[in-house]
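Single chain ahead, written as C-alpha cells, the form predicted alone.
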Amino acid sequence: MDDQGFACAGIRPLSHGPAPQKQRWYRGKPIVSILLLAGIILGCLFCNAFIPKDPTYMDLFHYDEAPGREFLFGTDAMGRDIFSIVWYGGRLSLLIGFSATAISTAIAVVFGAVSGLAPRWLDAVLMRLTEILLSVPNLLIIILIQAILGKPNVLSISFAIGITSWTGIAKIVRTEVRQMRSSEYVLAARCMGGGFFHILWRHLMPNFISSIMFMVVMNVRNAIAAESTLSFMGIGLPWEVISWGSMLSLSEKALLSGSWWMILIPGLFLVVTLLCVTNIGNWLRKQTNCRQSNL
C-alpha cells in the first residue's frame, strides 16, 4: 500500500501575489476635454476680467496686423483686438449651441412621449413624420426658416437650429417610453389621475435621461458648428456682431490679404470646442451602453 497521505481535493493554494489595485477614478473620463472645455467656457463667460483691450473699437491705424506684443492674435481687417474678440464672441457661439439644444431637446421630449403613449396609429404616424424630417438634411430647412423669420439674430438662429435637431432624440424617447408605459408606477399614477405632464416629468424622464444625454451633449456641438456654417455661408449673424462663426465670415478677405490669423486662430478655438463636445458625448455613449448592457 502507497505510504502517501490524503489530499484535499477542489481547494486551490492561495497565491502571493500582489493585490489588484483600486481602479482610479480618472481612468477612461476625458478628463483632458472636460478641463479645456471647462477653461473655454470660463474664459468666454469671465473675460472682461482679463481681456486687454475693447473687443468692438475699431483701430484703423492697426489693421490686419500680425500676432505681436501688443496684439497677442494679431488684429482682423477692422482693427479689432482678435485675442479679446475671440474670447467675446465665444459667448454667443456658446449661446446659440445652449439654447438651441434646449428647446430641441423640449421638443423631442415632449413629442417623443407622446408618441410613445399614443395608440398605435397615431404613433405610425408621428413617427413617419419623423424620419420625413429626419430624410431633409437640417441645414436647408435652417436656411428656410432663417430666411422665413427674416434678419438674423442670435434668437432666430437659435430658434431655426433648435426645431430642426430634435428628432434623433424623439426617437429615443418614444423608445424609451414604450418600454416603460406598461410598468406599475406608471399605470398607478394614471389610476390616481397623473396628468401627462405630471407622468412625464416625475416618473418617465428620470428613467430615460441618461439615455439621451449624449445626444443632447452631441446637438450643443451641432448647434455651434451650423451657427458657424451659416456665417461662413453669409447667411448667419452679420460682421459687426461678434461670434467665432461671425469671424469666420471674414475668411475670404483674409486669404486675399494673407491673414492667416484671422483664420487659423478662431477656427482653432472653433475646432478644440467641437472635439471636447464630441470626446464627451462618446463617453456618455459609451457609459450608457455599459449601464445597458449590465441590466
Contents of the next structure:
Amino acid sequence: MDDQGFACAGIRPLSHGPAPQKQRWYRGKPIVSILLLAGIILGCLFCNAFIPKDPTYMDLFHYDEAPGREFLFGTDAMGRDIFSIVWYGGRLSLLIGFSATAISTAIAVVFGAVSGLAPRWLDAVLMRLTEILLSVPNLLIIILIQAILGKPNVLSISFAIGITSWTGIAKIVRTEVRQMRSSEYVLAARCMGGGFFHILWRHLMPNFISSIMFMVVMNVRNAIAAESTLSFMGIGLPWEVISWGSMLSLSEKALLSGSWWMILIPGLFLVVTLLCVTNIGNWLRKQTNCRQSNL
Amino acid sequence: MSETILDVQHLTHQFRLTKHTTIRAVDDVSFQLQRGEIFGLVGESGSGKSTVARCIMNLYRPAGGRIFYRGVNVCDPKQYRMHKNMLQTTRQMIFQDSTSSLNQRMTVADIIMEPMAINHIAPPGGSLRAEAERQLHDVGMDASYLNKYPPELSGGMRQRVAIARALSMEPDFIVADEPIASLDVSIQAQIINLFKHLQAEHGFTFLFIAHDLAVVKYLCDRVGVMCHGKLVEIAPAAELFAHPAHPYTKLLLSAVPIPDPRLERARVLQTFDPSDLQDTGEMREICRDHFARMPVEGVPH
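Since we've got the form predicted alone here, give me the form predicted together with its partner chain too.
First the chain shown before, then all remaining chains and molecules of the complex.
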C-alpha cells in the first residue's frame, strides 16, 4: 500500500529505522588544547587570587631553592618564587602575543586590501615591497627597530614584533581580494556609494577571514616565541620585568649551577601554550578547508 | 510632459586585451530615456549591452562620448563628485546573477538595509529593519526570510531580494542588466510581472537589458537593438516588432520560435552579414520615433 502511494505522489514514506546516533559535540575538536589554553589564560589573568608570594619580592634567604613545600616550583637566583612569577609573567607574554598579532593583522588586512583593489602597477609595487621585507630575516628587523625605539618595554616590543610579521597574511588577503573585487556584490556596493572601508568591512572581510584565521592564530604563537627569543638573548625585556622570556633569560646561569627548575618550569608553560595554540590553529585550518570543499 | 532623464551621446568604450589588441565594445551609441518609460536594450551576447549599462552606472569610465543624467555629465569626474550623493541615491542597478550580486555572508535584512545604511537615509517605515520588511513584502516575500542567507533561497527569491535592495532607495532610475537571464522560464514570467507591477506603482525610469525578444515586447515601451557595439535601431516596441527596418533586427525577429508548428515550419531564418556594419552609417528616422542605422547613401530595399 505504501508503495502505491509512492507511485502516485512520488513521495516515499519515511522508514522508521533506529534514529541516527547523536553526534557528540566535542567530536573532532581539540578539547584538551582548548581547556589547557583556557586554564593558562585564566590563571594568568586572575593570578592575584591564588599566588602565594609577591612576584616582585626577592627573598634573599631562599635563593636557588629546589621545588618544595613552601616554594612549589622552587625559587630563582634572586629568591623570587617561581610559582608566583610564572603566572604573573604569563600575563605579559600573552599580552605581547595578542597585541603584536592585533597590530600585524590590522596592517596586513589594510595593506592586502589596498594592494588587491589597486591598479596593476601599484599592486606590483606593493607586492615587491612585501617580498623585500619577507626576504630579510624577521629577527634582524626587530633588533633594528628595537635599537631605534630605545629601551625596550612591552609596547615597543609588541610594536616591533607586530610590524615585522604582517607580510604573510597581507599576501593571502591580497590574493583573496583580487579574486573578489570584480564580483558583482562589490560592484553593487560601489554603485550604492560604499567607501573603501565599508566594502572592506562588510563584504571583503567576512569572506577572507576564514582563510587568514590559521595565520593569525599562528602569529600569536610566533609573537610569544619571538618575545622569549629576544629576552633570552638579552635584547628583549629587562630581567626585572617579569615575562616567560625574561625568566628564561636568567637560565643561562642556572644551567651552570644545575638548577633545572628555573629553565624547565617557564619553558614548560611556554611550550604547552605554543602547542595548544598550534593545535587550535591546525583545527581552524582543517575547518576552513572542509567548508570550502562543501561549497 | 516627457522629460529627458538620461541622455547618452556618442558613447564609446574599448577594452584593452594586450598591448596591441583592443576590443571596441561600444561604438558611438546615442539614445535618450524619457522619465517614467521602460527602455529595452537587446542584442546577442557580446554586443556591448552590459558595457553600456556599466558606463551609465560609472563602473567603467567610457573612452569617448558623454552621458547626461538629469543634466549632470556623469563621465566628468568633477561634476560626478559634485553630484555624487544625488547620483548614488537616485540610480540603482540590478545584476544578472543573483548568486554573485548578493554577498552570501550577509542576511537578507542586511542586504536590503545596506544602501540605506550607506547613505544614512532615515527610513520612512521607522527602523531600517521595518523598512526592509516592507520592501521585501513589496516584492512578494514575507518577513520570515529576513534572517536567511542567500544560499538558502532559490534563484527567483534571490533576484527578488536584489530587486528589493534596489527599490529600497526609492530610485528614479533603475538599470537592470539581464535580470532574468539566469532564471528558468516560469520564474522569469513572475519576475517580469513583478517589474511591470513595481514600475507602474513607483513610476521609475527603467533601462532593461535582455536578449529575449518576447520579454522585451511584453515589458518595454521602446526598444534599442545593439549589434557588435553599435546601436542599429530604436523604435517603440510595437512598431519595431511590426516593421523592423534594419537587417539585423529582421534576423533577430526571424530567430524567435513560433508556438504554432505549422507556422514554425514555414519560418525562414533571415541572413545578415555583420561586415555590413563596418562601413559608415548613420541613424535615419524612418517614420515617427523610429530610427534605424542605414548606409549613408540610399535606403536598403
